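First, one chain by itself in structure tokens, the form predicted on its own.
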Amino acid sequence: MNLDIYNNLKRGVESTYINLNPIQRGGVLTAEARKAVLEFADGYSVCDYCFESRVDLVQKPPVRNLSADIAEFLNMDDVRFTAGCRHAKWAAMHMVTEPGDTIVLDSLAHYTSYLAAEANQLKVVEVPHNGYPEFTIDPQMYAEKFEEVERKTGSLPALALLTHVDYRYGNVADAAAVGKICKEYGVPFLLNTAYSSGIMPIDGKKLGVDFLCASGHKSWAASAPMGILATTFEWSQQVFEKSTIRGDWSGRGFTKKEVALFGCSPVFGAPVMSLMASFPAVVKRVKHWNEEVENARYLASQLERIEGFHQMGVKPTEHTLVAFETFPFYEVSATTKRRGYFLYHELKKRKITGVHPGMSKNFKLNTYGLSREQVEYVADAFIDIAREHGIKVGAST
């Protein structure tokens, strides 16, 4: 066993680099959160004054206040912290469905939505997207799928899940329309906001949401693993049901512990404290969402000046996560020693990271939180790389 490999751990990405990684932009910590992480880095650091056996009820530091304030921020009624958005989805499904039930979900859903269903022994029926190049979800298809499920099984689906912003194309789905359909049919509605809440305004009640799942480390400037499960008064007692088990010999019980959260949310230190420290900035930053989208649209317009480059998904983009087809770079990769890795190295030379190593035929990136100057630098870098490899670039408009 070589323990030396665990010494002097470094990420390999310098702080001066511009990071375009789609899953990381919304999770960049604020300065306040970085301080909090150092202060609360020890495992159970939040639990010094835990008197009620649950981290969400701790008052010093003010975790209980944070729960209430996040519920208000999302216009929901009750909030718990989870080990990521995927845990929140699993928990909601686990508490409101039965094994063998059918749920309806969008065909752009994150893989963890499928696995959460599988782990809960649920059947899934997909709402198809409209295919290349937009890949959009028609909300009305939820009604059609609800009726299809009812015809086949004799009952409506146990749950509907919509991915508010999909991780492949950055399309913003019409959650309010799906929420309205769910209310009309009486189907509980779970909205995955891993790429929306925390960076753009979200009003759960206006969207007709019963369960809202969020990712702290993707979109709330928090350290991983950090998730949020929010719900309404109508569902709170069922979703956050408390333990009733008793030891048959000892008689031990755990009546304050919540079943779906394994008793106490597993975010006892740095994750919840980084979320707390970033929360004031998050409340402010969602008000600037339109400016963020404008930056992404600018970058898309500049990259499409490169011959053969095409933005996929809805145009102009409505989100900062943007996907591109880049066949000319793929052709270049066939002529270089580094093959598809040439783009990764070309960008790294320019102190840009986040485009997945080996990707050249298509890739996605995220401009969230970058200044306009940084976005312009990124656009110029891609154009320089194209020109250096003999790819035509159109005039700026």
Given for the second form:
Protein chains: 2
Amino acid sequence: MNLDIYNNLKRGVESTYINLNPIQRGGVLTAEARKAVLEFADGYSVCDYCFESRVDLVQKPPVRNLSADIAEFLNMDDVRFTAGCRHAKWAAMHMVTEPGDTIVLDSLAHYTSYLAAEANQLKVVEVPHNGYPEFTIDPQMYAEKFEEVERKTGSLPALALLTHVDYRYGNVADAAAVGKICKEYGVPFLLNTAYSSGIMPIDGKKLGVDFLCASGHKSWAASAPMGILATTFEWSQQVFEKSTIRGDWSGRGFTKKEVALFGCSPVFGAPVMSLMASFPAVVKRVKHWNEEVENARYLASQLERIEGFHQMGVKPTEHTLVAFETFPFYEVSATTKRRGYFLYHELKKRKITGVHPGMSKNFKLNTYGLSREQVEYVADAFIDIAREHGIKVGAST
Amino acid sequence: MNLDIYNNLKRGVESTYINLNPIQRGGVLTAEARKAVLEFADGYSVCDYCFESRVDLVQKPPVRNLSADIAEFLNMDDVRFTAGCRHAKWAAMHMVTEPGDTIVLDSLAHYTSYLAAEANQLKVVEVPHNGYPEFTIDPQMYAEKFEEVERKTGSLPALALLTHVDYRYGNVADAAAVGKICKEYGVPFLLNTAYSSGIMPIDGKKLGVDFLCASGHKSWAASAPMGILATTFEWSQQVFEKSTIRGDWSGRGFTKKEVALFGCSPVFGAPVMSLMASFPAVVKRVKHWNEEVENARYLASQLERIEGFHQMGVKPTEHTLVAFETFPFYEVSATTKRRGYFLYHELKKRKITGVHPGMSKNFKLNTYGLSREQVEYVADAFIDIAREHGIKVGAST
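Now that the form predicted on its own has been shown, please provide the structure of the form predicted together with a further copy of the same chain.
Now the complete complex, all chains and molecules, led by this one.
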């Protein structure tokens, strides 16, 4: 066992680089969060003054306040913290469905939505997207799928899941329309806001959401793993059902603990405290969402000056996560020793990182939180790389 | 919404204090881990160079090596990381049992063991302890309970769970004896090492363990939430079963992802990297377990000089987590304005923290990782508090 490899661990990504990694932009900690992580890095550091056996009820530090404030911020009624959005999805499904049930989800859903269904022994029926190049979801298709499920199984689906913003194209789905259909059919509605809440304004009630899942490390400037499960008064008791198990010999019971949270969510330390420390900044930053989208649109317009480059998904983009089809780069990669990695290295030379190493035919990036100057620098870098490899670049419009 | 309460967050526990909190001693970060937490605090920081869609397979930083080295360290064959020990227990049960099954567990088990069973719709049958003042578990009772379950349900229990070291008295259960009985009956054996692996030497094979669960933030000097699920080659494929779900319209599948880990364990950041950074120190520190126990025994012997004080659990203690019955302090509390909180404040005056605020009739503490000088200081403090409140203290033996 060579233990030396664990000494002096470094990311190998310079902090001075511009990082375009789609999953990382919304999770970059605020300075306040970084301080909180150091202060609360030790195991169980949040439990110094725990008197009610659950982390969400701790008053010092003010976790209980945070739960209430986040519920208000999302316009939902009740909130719990989870070990990532994936656990929140599993928990909601676990408490609302029965094994063998069918749920309906969009075909752009994250793999953790499918896996949460699988771990709950659920069948999934997908709502199709409209394919290349837009890949949009028609809300009306939820109604069609509900009826299809009813015809085939004799009952409506146990749950509908919509990915508010998908991880592939950054399309913003029409959650309010899906929420309305769910209400009409009486199907509970789970909205995955991993790429929306925390960076853009969300009003759960206006969207007709029954369960809202969020990712702290994806979009709330928090350390991993940090998830949020929010629900309404109507569902709160069922989703956050208390434990009823009893020891047959000891008679022990744990009536304050909640089943789907494994009793008490294990985020007691850096995750919940970084979420808390970043929360004031998060409340402010969602108000600037339009400026963020403007930056992404600017970058897309510049990249489309490169001959053969096309933005995929809805145009102009409505999100900072944007996917591009970049066939000319793929042609270049065939002629270089580094193959698909040439793009990664060209960007690295220019102190830009986060485009998946090896990708050149298409890739996605996220401009969230970058300044306009940084976005312009990134645009110039791509144009520069294109020109250096003999690809034509159109005039700036 | 008053966001000012989230500014400048502090634990309110001075880092210069001696912290005796039973759940915290083994989770105090090493200096190396503290550095790693800062370096990897951002969401998804471990995923910069992820090529195989699972955090345990990441090679830079060397998470893949860490998995293998921890398996070797525990003498198990295969290891995954989980969002806390509670998730590891749920995962093992989920993959090995069926809803409605019965499992046998010790009556000193942590609430998360019961809750993991509850979330998997399992029935629990408890192995009794022998009551006051020792509270030990007789391994032979596992055989009796197995037969009882077989008589009542027609089949042996689906799983046996033993808490290696219980959280109430710090008793070290005879895991090897339980492992032997499990093997004889063919009942899979899950050992919860939340208070043992990471601080004391563990040899999973020697103990006859099929599934070993560990807590990084409890005993491996890691940030929360960090759990470990280790198993044998025999069980590996079943416990870490790959996803087989498929989109009915898209045909999407996720065949690299593991069901019970929700695809990829969300510890990608501070948790796994602090575990990694502390690992070399952990490998070393378990060799000094005897010295740690000596410190706890010394403290117990000193506290028992106080008239009416009794150590509970096995004597002399075999662990650094020790519980005391302290009736004279309870009598004092009845006469003070601060009631049960007097002890907390008396200790705080002496720069000692971690005894549950409000407790005086009995309490538990943990000396793990304290120097002999610190332990002597703590002993003197308790004796001092006793004398100041008119409680007799016997001579030092």
